[in-house]
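This document opens with one chain alone, in structure tokens, the form predicted on its own.
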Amino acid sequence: MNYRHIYHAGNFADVLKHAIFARLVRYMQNKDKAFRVLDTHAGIGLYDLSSEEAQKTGEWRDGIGRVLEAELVPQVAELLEPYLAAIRELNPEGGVRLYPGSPKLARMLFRPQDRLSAMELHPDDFQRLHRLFEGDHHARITELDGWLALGAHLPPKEKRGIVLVDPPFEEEGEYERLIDGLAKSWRRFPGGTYCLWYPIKKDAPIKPFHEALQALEIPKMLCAELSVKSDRGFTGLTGSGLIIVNPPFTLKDELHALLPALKDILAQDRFASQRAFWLRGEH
């Protein structure tokens, strides 16, 4: 309950985790279908960079102001066009003084039949999330436990959904309540798209991480990761990771453009590295 992601909005993980999430919603809006997004870990929704806690860490300075300051090919800025787009009506008058999180950002790329369904158990944050969306019919804002909600708000009733599980990692065993959560939900919910983020750390427990899922047995998984610099000397997050189940069929090629390009921008030393690949599925 002590985690608040201002201090580190906009990082390089946020932008990883974002500019993908936003590929994701782009590719749910190709059919006319409503869809809904349910997030489970919502926070705040909108984080100002300019508060005390914000720039008492900067990690957006290594983050998205290196992206907003990137000379981008045409391929890359396409495929970053939904999240850049939304951080450029956030901030008419240019830089990032707001950043969006992951609800903001889904509400701000919605059509009018798509939804929104944010879990946040912080209770401070809880009321800051409620009061963003207030009066917002297509969002529902819920004071719950996450994790929880896996069970119970699945499936949707549009049939059609991502389902974003971003953690704070606070605690022991998050990698196995990932792994958890995702098997509970997916049985409720095989055709959805989910989006799971885990963080990248010296002596992180990836392989059996990676392993566990490869045993659910979940036909179609794929795993994106970014690094920017070496974990020797530094217990902290060195990188980050997403697991896509059910991806877009135009994921894994989009990845393969835009993760080195991320890897280029937010590299720290000359250890960054990225990785785009099939955990069980197509190869």
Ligand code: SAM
The other form holds:
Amino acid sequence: MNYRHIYHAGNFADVLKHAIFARLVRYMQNKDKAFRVLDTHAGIGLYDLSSEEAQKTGEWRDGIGRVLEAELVPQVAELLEPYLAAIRELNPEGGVRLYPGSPKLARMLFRPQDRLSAMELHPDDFQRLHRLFEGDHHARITELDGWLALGAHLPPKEKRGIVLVDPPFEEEGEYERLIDGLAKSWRRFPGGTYCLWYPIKKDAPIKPFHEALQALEIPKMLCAELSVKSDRGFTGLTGSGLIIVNPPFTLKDELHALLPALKDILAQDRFASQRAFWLRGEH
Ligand code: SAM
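What about the form predicted together with the ligand, after the form predicted on its own?
First the chain shown before, then all remaining chains and molecules of the complex.
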């Protein structure tokens, strides 16, 4: 386990993931009933972007750094509000020194009745996450393989929830694990909202990945992708995608407003692109 999210926190992929994840959390709150966020690959929860590690890559500058400097039209500002409000709350002096990872973002958006279960397998990162939530009765932090949690922790006792699956993709076969993990967890909790993250880079098997997801016959599956540059002559991350199972009915229209704006803000060359479409279900 070499991956440490501190090097990547707040980058263009985090912006896409966290902006949409925050919308999913807000949508769940349209009903008073409690819900649970299950975050299977949680990271350390709070990232100091002035740290040596974050400064080393500086990835956040072309991610959240650009978003904070952009002039947003009112509709896009409104769509980003839950995400950006959390960042403002953490950085009352302005800017972004502290950046919320997914478990912290969820927790900051919670009402008193909402709950978090977060898994982290890296021992150091688990310790930091555990410390961050020490004494917080809304959050249960476990040092556990997140893939196992997809079986053992579903369905949540609240019977409503968002399952975020955000693996590091440092090993072969992670796309297949995502597919198998979704198939398994959806059988246990078909009413849940799932949000699966995947990388887009040169030669990534995106088409077979989508086809395998379509073959699962899960009725409602939305896909959102954003690439910030061409992959010609570059083997690193050029974009990322999210699969959202059982999305809020408003999300597709929201993505049609949000993704073009994020593309314009985050583009690193003229080949930047975005798309949002139903993998299965409503069109
Ligand atoms: N979800 C976080 C966020 O958005 O702020 C970022 C998570 S990062 C991409 C992936 C995390 O998964 C890393 O912290 C890594 O240590 C952890 N990890 C790797 N394999 C894992 C496993 N099998 N179970 C749980 N966590 C794992």
